[in-house]
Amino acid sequence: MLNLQTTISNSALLKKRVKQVCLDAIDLSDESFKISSDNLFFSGNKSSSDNSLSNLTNLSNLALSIRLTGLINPIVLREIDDKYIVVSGFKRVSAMRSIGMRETPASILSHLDFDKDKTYDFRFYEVQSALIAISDNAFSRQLNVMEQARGVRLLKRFCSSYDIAQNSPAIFNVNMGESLINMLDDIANMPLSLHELIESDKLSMSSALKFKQYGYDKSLIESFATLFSKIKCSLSKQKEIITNIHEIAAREEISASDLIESKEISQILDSQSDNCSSNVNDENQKANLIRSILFNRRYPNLFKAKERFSNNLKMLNLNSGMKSDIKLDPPADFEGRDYTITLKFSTVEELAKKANILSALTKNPLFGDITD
Amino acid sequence: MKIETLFIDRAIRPCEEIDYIIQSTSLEPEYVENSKVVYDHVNLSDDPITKGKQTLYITENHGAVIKKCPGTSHYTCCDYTILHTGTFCTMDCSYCILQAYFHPPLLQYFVGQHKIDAALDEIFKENKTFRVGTGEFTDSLIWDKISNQPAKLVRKFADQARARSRSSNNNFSILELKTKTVNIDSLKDIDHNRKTVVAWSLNTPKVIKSEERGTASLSARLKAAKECERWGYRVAFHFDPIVIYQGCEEDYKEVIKSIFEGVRVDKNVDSSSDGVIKQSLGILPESIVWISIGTFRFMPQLKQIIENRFPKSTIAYGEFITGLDNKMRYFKPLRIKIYQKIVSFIRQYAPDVLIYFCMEDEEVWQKTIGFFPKKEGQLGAMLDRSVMERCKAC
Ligand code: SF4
């Protein structure tokens, strides 16, 4: 393992040199240092048609904003043969290029002593690429998730997570700890189509990390990032789908996978809302009906005692007139013994007509069935 | 699980206790000023909850040697009292509550029989019944293979009932060694004065095989607990965790079969039978001292400890809901279901032995038994009486 201060210190023997650079000779197809995120501009709610809409309109704001004041900051390359490799400034590339310009100016990297001593430690530019590409992102704005791990995969190639954790602040401009950078890393090893639910928003960082826990292979992670691309839930209700997919599956000795492309969640995924504008409402309920299912599936006893409930307390007919400032509510999970009643009035005239009404709930058999 | 690590506290002066441990375990031990030495070794490996089991630490008690049982609140408890002899284990159970109960979990064994005996001594002088155990916070019989402190305890409790015997004073306490091992071999030429309780935890073949790693097969358990019945002692019979999955029901009755009727002891899962199938009697009811039953409960944080070292294991995946405690349990009416059943097939071969539950709340005792011990100690006073009747000296 390399260690960052050295690294660091050693930056003297990174050579930087402006030239103008043909932005046709830069390699946008080598993401090696990529850490920024390509819906960057994104607003968590929007999908996945109108990430790319505002995608375009950021780099063409991007474009116009060069047009009109130029480059403010150089772009960092690598030279690799008669080509360059990107290290920091992929949408000023390509923003540039979409406004017909042919150079630009370009910060050069390679190493002083890489042509004198073949026997120079190659690591040392490695990390102190990444360290420009994920510092040059870190100080102009706040990193998201995924750019993070991106950052932490590139260092942890070389250093380890403890030397990485405690040069954070420098890096990235935050103070990390060592498990959140192991977290990071973990999440990063992901497959690709995981990070754009986490840069979309549909999916957190932790429940991803339930993957990981559960030791779930690549192609099990897909069915899962299947099933969050076509729903939209809260981090609770993400991680409780998760964890009843897998309990359901290892209790019943069936693989997650099977389990997500049942016929009964298969439908829900697959039907279509009626009315497009309501997309991200439709997202919502397809969650709530999956989580519904699986509760179902998870708590057979437990789901039929509370629709029984809910039945018996339908026919009690507690919605109706003076009834429906009544409440009736059962012991949480049945387990302990005291019934609850929430009664509103205004009046004391009010509560003695509710009084009775209560005192007639009690001869009512259904009232003894129900808290028996 | 075998020992690979043991440390001795240098603060302890040298004594018969621990060259009998340094001689029954060959290792050479290492002396430690301080216990952080061992804790650091245990927490920062890769596994501390596996190293701890194979990491020995003589030390001594500092704190009580005598606690009440803890008990939890909302559930019936049955006035337990621990003595505490040791931590943790050898043996590997997936629910295991020691996992997450110690920090570090650690394999001690706490020298001085002069302060246990003192404690013990204090106990036996008030008008009490006491049921004593070590098997709280251990195993009470794996120490049974490398130190000599379990026939010690079972000499004490034994010694105590003659002297209160020239009293006036007629209780008496009695000690119970809870055990899923067959570690009875130093418990067999005592004189007893049947003031100890050999208990066994028993579950199915299947959960044995499933999530109890190390530990005795169920034949082999029975076979070991009619050996102390010929011996003498009283014994008791722990169904905890009972464990809800789908034919579970079958499977218990089978195991409740094979305590009364005796089991079949072969090779295959007896590695201490000499190879010829033989069927072992079944225990008489009359020498049974209680039968608890409990279903699975467990602290919430146990379940990642579960998943993460015993990645098969779906013991964690039944119909749980947080109980009123904050521990997971089985959905109420599946906890009755099971109940009832076990109950009454332990009805059917022994309708006088005294059944209760751990943990368990008025609406599951009167589901399943008929009646509740509503008063506090009630349900300590029962275990006591069957203590009077079943304990009295041979
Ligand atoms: S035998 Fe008891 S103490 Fe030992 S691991 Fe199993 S549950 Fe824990």
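For clarity, every value in this text was computed on a predicted model and none was experimentally measured. Positions refer to the first chain, counted from 1. Just so we're on the same page, rigid core means the largest C-alpha set that superposes within 1.5 Å between forms. First, how it differs from the form predicted alone.
The two forms, fitted on the rigid core, differ between these two forms by less than 2 Å at the CA of Ala25. Core-superposed comparison between these two forms: the C-alpha position of Glu252 differs by no less than 2 Å. Annotation for Ala305: C-alpha shift under 2 angstroms between these two forms, rigid core superposed.
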Contents of the next structure:
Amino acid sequence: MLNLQTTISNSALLKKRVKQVCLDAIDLSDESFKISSDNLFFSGNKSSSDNSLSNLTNLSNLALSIRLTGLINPIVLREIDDKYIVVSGFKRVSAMRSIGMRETPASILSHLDFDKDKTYDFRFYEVQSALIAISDNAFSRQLNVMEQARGVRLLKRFCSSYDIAQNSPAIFNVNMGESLINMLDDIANMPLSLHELIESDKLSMSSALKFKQYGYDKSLIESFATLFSKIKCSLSKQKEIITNIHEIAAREEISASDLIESKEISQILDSQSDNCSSNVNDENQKANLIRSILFNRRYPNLFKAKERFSNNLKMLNLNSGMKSDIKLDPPADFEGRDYTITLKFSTVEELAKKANILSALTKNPLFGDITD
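What about the form predicted alone, after the form predicted in complex with its partner chain?
Chain alone follows, minus partners and molecules.
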């Protein structure tokens, strides 16, 4: 393992020479040092020979900026045979190609004592490239989870989690504990379908890490990816869905994939609601319907108890004069005998009226049915 502090201190050994590089000689398909998760608006391998201002509307803001002011921050490359790979500047290269530029100034990394036969030199060269790739992004904006995970994966090949955590402010522009470094490393090694869910905010890092305990079966991951790509819910609800699916599958001796792809769940995922004003609301509604189905299937007796309580409470509200400011709650998960009544009042007279309502409740047969 390399010591990051020593590597950073010896960064002067890594020299950069600036030269003009033909854009066609840059291999964008090699993403060894790609950290950014930005989806480019344009293709990195296409160029435009039409330089008219009317086409500027089809370019990204970055391409427009380069067109008007030139390249402010040179890209960083590594030379391999007759080609170059990008260490920092994937988006800048794509932007320049999109407006028809032929060449660009670039910083070319080289090591004075670099020798492919010397393991230490090779590792030093790799880590320094990784540090440049990470810090170039981290000190221009806050990295998202997957960008941090990619950075950690680059460094973990040569450095310990403890070492990365200790030097994280100088690398990631934020303090990161060793446990977080290990979690990010786990995330980086997950299937790409989960990466896409995390980047699109469909799945939290914490929820994704639950898959570690169930393994990374490809078909199972793809089934979950399809599920979470079509719904939207909070962290706690994501974990609830993942846990219930696995527990139902284990109890019923079926695969979790078969459960996710069952008719009752597929119909919800593929349905289009006419009652929702936006896709976000539609995704939330689908999530709640699926949670209800899974809860019913995982806890059938508890589901029936909650349904019975809800129906009786509605009837009680209609027949007893209870209002929204008098609330009756059952025992948690109906385990125990303690019910809770919450009421709101602003005057003594109002409290007296509600006390009469509560007194009448004790004689109401529906109230007895609920508490029994």
